[in-house]
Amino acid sequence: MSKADELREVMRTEGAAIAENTQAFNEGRYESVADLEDYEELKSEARAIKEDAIERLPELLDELTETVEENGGTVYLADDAEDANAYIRDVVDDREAERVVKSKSMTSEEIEVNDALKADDVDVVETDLGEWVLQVADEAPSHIVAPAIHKSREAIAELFNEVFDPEEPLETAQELTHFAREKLGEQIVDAEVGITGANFLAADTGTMALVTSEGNARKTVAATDTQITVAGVEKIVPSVGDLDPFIELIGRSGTGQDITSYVSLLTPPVDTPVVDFEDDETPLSEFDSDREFHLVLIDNGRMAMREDDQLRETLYCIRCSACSNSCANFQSVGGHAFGGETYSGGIATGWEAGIEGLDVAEEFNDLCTGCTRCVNACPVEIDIPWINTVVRDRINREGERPADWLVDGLVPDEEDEGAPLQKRFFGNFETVAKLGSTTAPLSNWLADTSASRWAMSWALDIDPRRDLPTFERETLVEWAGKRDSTVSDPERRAVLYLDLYTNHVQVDRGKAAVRALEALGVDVVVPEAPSSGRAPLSQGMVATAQDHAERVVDSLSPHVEDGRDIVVVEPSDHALFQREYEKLLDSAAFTDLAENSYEVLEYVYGLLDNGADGSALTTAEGDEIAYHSHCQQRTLGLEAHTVAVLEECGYNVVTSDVECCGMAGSFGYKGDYYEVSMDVGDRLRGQLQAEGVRDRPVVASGTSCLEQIDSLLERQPRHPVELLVD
């Protein structure tokens, strides 16, 4: 089955439930964190604790081992899954256990302990409702927090009725949960060993924090006399006091709850007497409380990740799933497609690359489009898109491909170890755009012929259903070079930095930007400059992106030194200047560029806010428009500037709130991902076609957004700056 077929099938069978549930979690997160006055401070505090813990991990491992052993428990540090399972099997065998009950644990999924114990004829029962549903269905989790998120209530009812054949068919959520509780209660009573995970482990006391929604972890611990806790070494934090910010953040980030139903702080072996469920006469206090506790800490590649400057941040992850819920692509396909052997969502690339290898990460890595909506959502401030980019770069360099030598000779990039042809094509779009404009309109005619579309589909997997860009013969730089500035006594001076589309395809929005700035008294120059590197970076071609970044700095620095501001039309290029260039440039060069560059409507807002005469701009009298902000523009917090400018110019503005339009640069052009792109776009189409919005003209800030909306709607969108100079 092709990648496109796999994605189509998962969207058909699981997409509706995944979309409904992830979007509900995501909306809940927005509402819940809005109640926190110190949300950003909490995130930074949590980040600092994780940074410190991973830095001091060997020391904290020793401290935790000492405290657990002082408490009467045993600590085993397992090198890998096989090592961990061997230890757990010995403990279960020594206890002569016939049944093991488990609470939810992704780390136990990672080591596949269920299969190991079943090989010894041990009955393993999942007690988390979602995990139990999947155990009954013999399916894998599709979400880090809500493992059965892909299953609807109707599907679960059908499963239970078929497998258990109850006297009365089950239908409602209440009936289903009551049935599950009764069944699981019977299983827990007979268990001898309980296995739990741990959200956090405090080195100073040996205390484990368990954050759950159902209380099943407490039952798993209390009802059995032998507890085994399985956790990755990265779960260790220095002290119990360090748990505060995580408890505040984990529920809000994952499911949108201000606090989860159960927060259990256990310092095992716990003193709770072991219940004899067959003796309902003896007081609980008189039962034996002699318990065993085994803490199995898993390395399984984590210590190597700690030494890897690019994957190290993955270890800060607290498994909240905010990156999944805020991801537009994940909302469409879920973790069975957007995930590896164990982990799913944006952060899964780091986990799977570190634990399983690049081959596993490669299976889903391209579903991260780098939209950055997970960046603000992550409660420990992990740069998840960057991890995905770096892993993509490493995947590109794996293995040899046919005619690598020929491709290397034809393309001007810096990828001396090769990358798939499709990625090389999109990563070198600057060359394509220059050739397209130079030979237009012939290039446009030729590209759209049946033969060309077939060839592009065959060789590059460019989906023939997607319209291709139409190149302008005269670029914006050439247009600007033929005209004189209309500003004789400038209030400010600026250099307009052009992205490839504004210079070669959507030239009108560039002209509008020049005219709008000049109307506000800004002297504007439009120099020839290298493309930003966004195109190669999105393909994981980091060396090529770095080369672009360095040449962009060389090109723009003289203008900055000359006192000009840098104004950027394309939000994704501006985001590069503000975020990713920090990874590609030296600190001074990055800071100089970042501090002097502005998104174009952000700049207009600043001019108006500082007294520029707005009457020179075109104004409206309450004209209704719909505005879709670019994903990376929202991550930078710049959506409000555009809305404010449009409203000051007299427009009545409604805004979309989808996380991404689904186009995401080249992603929507690729045959494997075209239908995912359109499925994501459908959510935007729904908002733009809603009652009260469907008749409004649409404006959007991003190139990809404009392309996607143009394919979604009959009415053609425009860039907001074009409204200012109509």
Second form
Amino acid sequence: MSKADELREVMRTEGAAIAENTQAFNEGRYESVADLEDYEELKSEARAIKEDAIERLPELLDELTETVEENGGTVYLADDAEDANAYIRDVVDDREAERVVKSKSMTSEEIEVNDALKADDVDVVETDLGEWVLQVADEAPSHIVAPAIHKSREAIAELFNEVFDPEEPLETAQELTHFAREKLGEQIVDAEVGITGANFLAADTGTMALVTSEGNARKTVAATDTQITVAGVEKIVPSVGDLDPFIELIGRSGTGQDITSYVSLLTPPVDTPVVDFEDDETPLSEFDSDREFHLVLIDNGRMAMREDDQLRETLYCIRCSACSNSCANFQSVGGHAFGGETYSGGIATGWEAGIEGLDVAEEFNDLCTGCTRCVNACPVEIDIPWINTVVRDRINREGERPADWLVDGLVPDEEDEGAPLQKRFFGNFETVAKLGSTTAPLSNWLADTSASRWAMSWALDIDPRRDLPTFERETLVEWAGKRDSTVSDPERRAVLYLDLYTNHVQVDRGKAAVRALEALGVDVVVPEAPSSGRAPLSQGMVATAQDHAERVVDSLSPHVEDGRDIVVVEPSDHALFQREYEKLLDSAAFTDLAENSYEVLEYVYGLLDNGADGSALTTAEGDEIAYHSHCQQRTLGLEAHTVAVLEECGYNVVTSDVECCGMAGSFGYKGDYYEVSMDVGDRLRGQLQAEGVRDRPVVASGTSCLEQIDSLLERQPRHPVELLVD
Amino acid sequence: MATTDTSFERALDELGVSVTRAESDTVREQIEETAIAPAIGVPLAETFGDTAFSLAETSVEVDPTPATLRDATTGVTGAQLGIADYGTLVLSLTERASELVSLFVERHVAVVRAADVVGEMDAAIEELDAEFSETRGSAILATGPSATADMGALVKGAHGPKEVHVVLVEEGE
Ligand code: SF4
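Starting from the form predicted on its own, produce the coordinates for the form predicted in complex with its partner chain.
Every component of the complex follows; first up is the chain already shown.
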């Protein structure tokens, strides 16, 4: 099956349940974290604890080993899955266990311990209800927290009725839960060995934290006499005292619960008596608590990730699932498409690249569009999109060189190897756009001929259902060069940083920006500028992006030295200046650029806030409009500025609240992803077509959002700055 | 203090956990009223080290057999701490099988002393940190009934109790 077919199939069969559940989790997260006064501080605290713990990991490992042994347990440090499974099989064999009950653990999925035990004829039973559904259905988890999220109640009922053939067919969630509880309850009390994961391990006391809702992990430990806990080495924190921020954040970040029903803080072997559940004579307290405890710590690539400056951050992940739920693409396709061997969602790229290898990460890495909506959601402040970018870059470099004749002239020297043809085309939009404007209208005519559409879809896999940009003959720079500033005694002076679209394609919004700023007393210059590097960066071409970043600094810093503010029209470029350039530039250059640049409506907001005369702008009288902010702009907290300016100008504004429009730069142009992009876009369409919104003109800040909305609606959207001037 | 246990009550209420207040001398009565038979329990002195709280002379069977445990509807145990912000109960794991009694039943009745209710999570964690360093003990932070949404809608009572009731004891000043 082609990639597009695979994605279509997964959306058809699982899309509805995934969308409903992930969006509910995501909304729950927004509500739940809003209740936390010190949310940002808790995240930073959590981050600091993880940074420190991974830094000191070897030392903490020794300490944990010592304490667990003091407590009467055994620690086994396994190099890889095979090593871990061999040890676990021995323990189960020594216990002569016939049945092993398990509580949910992604790490045990990673090592595939169930298969290993089954090979020894051990009955392995998953006790988490979601995991059990999947075990019955023989399917893999599609979400790191709610493994059966892709299955609807109807599908589960059908499965149970078919497999178990109960006297009365099961139907409601209540009936299904009750049935599973009874069935599993019998199996749990009958098991000899309990396998759990661990969310955290405290080195100084050997205490493990298990975050659950159902109570199955508690039973798994309490009802068996041999506890095996499987955990990645990265789960170690110094002490129980460090757990507070994680306990407060993990449920809120993931499923939107303030806290899950049970957070077990166990220092195994636990004191609960080991009882014979059939016994009707001996009081509970007369059973002794003879338990064995085995802690199996898994390396499986993690120690190498710790040494890897780019992948190290992955080890801070507490597997809360916020990066899955907040991801627009994940909301459409779920973890079976957006995931690897074990892990799914945004951070899966880091995990799978580190544990399985780049080839596994490659299969789904492109589904991260770098929209950054997960960045603020992550409780340990991981820059998930950056990890995705780095891995993409590594994949490109490992890949084969594309045929030279197709890319000649499109490839800067920095990407001396690797990036596939399509990536290079989108990554080098600068060259394409320049050619486009010089030859417009010829280029426009060419782009529209069926032969060239065919060539593009064949060679570059640009989906034929997309319109290609229409180039303007006169660029914004040329237009600006021909006119004189209307400001004689400027309040401030600015340099407009132009993205390629504003310069070559959506020239009108650039003109509006210049006029609006001038109306507010700003002297504006519009120089030719190198493109930001957003396009190559999103294709994982890090070296090219870095070269762009350096050229941007070279071209803008003289203006900054000259006392000009940098005003940026395109939010994704502005986001680059504020975020990603930190990774690409030396810190002085980055700070200088970041501190002096503003998104255009943010700048207008600042001018008005500092006393500029708003009456010079075009105003409205309660005109109703709908505004779709840009994903990266929202991550920077800059949606509010646009809304405030529009309201100040007299508009009645409603805003969309989808995480992303689905276009996400070049993503929606690609043949493989066109349908995912449109599915994501459908959610935005739904909001813009809702009662009370349907008749409002639409404004949007991002280039790709404008393109996407243009294809979603009859109404043509505009950039908000265009409303500020006639 | 009054405000702490009022916010504890409010949080419990939001979780669907019912609460009754009692004085030391009415604890027994409250337990009797809220423990639906057949009921079993763990001696409260286990948690509180205080014989004033006792399940003696109630219909709650203390220290039952495993078979009785499996047939019981209600399990009564003490809770070492309450956490007001979250409506969380801190249940210690003891050799007297409090873990089994609070988990293998449909209804868990937890006795909490108002004086043991702390305001915030971090205060409780700090306390447990200090305690565990000494005892290497274990505890469950239990918040509301056991629940799952794995079967397509939220259902209370997955593997653990589907109802929780709290008896909040104010000791006479
Ligand atoms: S990367 Fe962050 S948001 Fe994603 S699962 Fe890990 S901790 Fe949660």
